[in-house]
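So this first bit is one chain, no partners, the form predicted on its own, shown in structure tokens.
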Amino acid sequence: MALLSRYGDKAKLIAGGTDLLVDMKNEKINPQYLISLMKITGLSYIAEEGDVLRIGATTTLRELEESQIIEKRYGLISKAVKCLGTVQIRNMATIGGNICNAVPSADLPPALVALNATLKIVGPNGERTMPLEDFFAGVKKTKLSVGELLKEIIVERPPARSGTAFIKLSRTAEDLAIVNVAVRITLNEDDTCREARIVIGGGVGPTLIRSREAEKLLLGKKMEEELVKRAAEVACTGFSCRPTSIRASPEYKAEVGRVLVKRALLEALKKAGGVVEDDERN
């Protein structure tokens, strides 16, 4: 933190370096100083305390992938991690880097937002926490102040009768997402929807999108197929897409998004113990 405060915009933090070094090689950024975090052992851990999961910012994606705690009780994180890059990348990349790089196509942030994750941030003025969904300020922009760094990601275990799903569409298995979708559904005893979270990434906007309007549409209702389809349409309406990229046009992303959101909702509903008739699988 002292080095960050001293060098300001001239310095960049480096952990795994899987994004930072590529940007430097492509001359998108040219920092005068790199401040390594990888020998700070207190920043790498996976710990469960009751119903709360705590993950240190420099924990590698491979460590997340191999964690039995995450595999058994936080399957949404596990699924998102396994969709991210190659084993070589996951051996180096860190959860903090995947978040702080603030790329809209990142795979972990949508899953973590769907799980209502919060961040612990440390800086010259002490510690503060904030919801992950409030952390992003634009493409490669975050709400970290000068001298601050991400210390920990905090995730509460989903309540009973919850189901989750993560679906990613990309040109190849290792590529960045064209669209990715993370969903969490929690049901009441009568199978009505108690809580829903629908989060969409993959460059559909300058940051990921949480569709509160689509979530509200599901609350208190039994999730019949037409309702699920309508929620998917609402979730993908009005994407503030950037211009056509090398991966897909805005129109394609919106069309694909509706399909992926519907599939994710149905998958999450099934995992939560709900039942819905679905005659349209395309």
Contents of the next structure:
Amino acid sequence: MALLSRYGDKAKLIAGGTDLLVDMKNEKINPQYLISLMKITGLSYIAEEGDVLRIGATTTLRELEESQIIEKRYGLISKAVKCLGTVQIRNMATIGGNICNAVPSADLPPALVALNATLKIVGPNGERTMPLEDFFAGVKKTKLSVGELLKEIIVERPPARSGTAFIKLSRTAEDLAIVNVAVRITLNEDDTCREARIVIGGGVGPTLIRSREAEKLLLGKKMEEELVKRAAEVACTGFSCRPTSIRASPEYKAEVGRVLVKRALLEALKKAGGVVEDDERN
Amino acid sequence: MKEIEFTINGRKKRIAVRPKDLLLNVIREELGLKGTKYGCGTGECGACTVLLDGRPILSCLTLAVAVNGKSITTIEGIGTDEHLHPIQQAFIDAGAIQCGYCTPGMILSAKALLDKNPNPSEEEIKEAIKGNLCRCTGYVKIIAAIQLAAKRMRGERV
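Show the form predicted together with its partner chain, please, the one above being the form predicted on its own.
In what comes next, the whole complex appears, and the chain from above leads the way.
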């Protein structure tokens, strides 16, 4: 922390380095100082405490992938991690880096937002918390102030009768996402929708998108296929992706997004124990 | 310059490095171990793969100062000219080497897999070597070689 306040914006924090060093090599950034977080012991952990999971910011993606607790009870994180990069990258890259780089196509943030994750941030004025959903300010921009760093990610355990799904579309699995979708739904006893969280990432805008409008459509209703389809359409309107994106056109992203959101909702519904009349794939 | 100490292929080394030095360059230029290759330099190809405390990482995206106190294994550290590692032998026997540029990284990724999982499925092998690009072989013989090595390392006589 002292180093951060001494060097201010002349310094960059480095964890796994898999994004930062590539940017430095491409001369996109040229920080005078690098401050490594990897020497701080006690910043890498996965700990379950009651109904929350605490993940230290420098925990590597591979450690998340290998965690039994995550596999069993926070499966959405496992799914997102497994389709991210290669073994070598996952051994180096950290959860904090995947969040703080604020790359719009990152895979973990949508899954974590769907799970209602909160960030613990430390800075010169002490600690504060912020929902991950509010953390992104734009492409490669976050709401961290100078001198602050991300310390911990707190994930809420999905309530009873919840189902989750993560779907990523990319050219090859290790490639960056064209579109990725993460959802969590929770059902009432009568199988109506109690809560839905629909998050779309993969560069469909400068930040990921949580579609509250589509979520509202589902609330209190039986999640029949027609309704789910309509929610998916609502969720995928108004993307503001760059038309120059090298991975796909905005039109393609919206089109494929609708299919993926619908599939994800139906998959989550099944996992939550709801009944799906699912006679067509799309 | 900063002095760092780390273990490379079982031997302790103390060496002075600049803050910006990459592990790959230190291994190749300072230590003269040329088996680790420079490919893309941006974490796509896996030719620079080494094992850090047993786990495959990319030495082209690792700062040398970051391995202070840690243990690195390169391709030179897993066998000798007289006694190749079973994975190295299997790569030769299965015809899994063509130009050879990807081979050191490929073998180290395979080693990390087999050390943890002595009997991997084909899917698990593919996942383990996904980060190692081969432009010659089409991977079929590489996968066969890793399966062959796995059998031999489990004690089967093949």
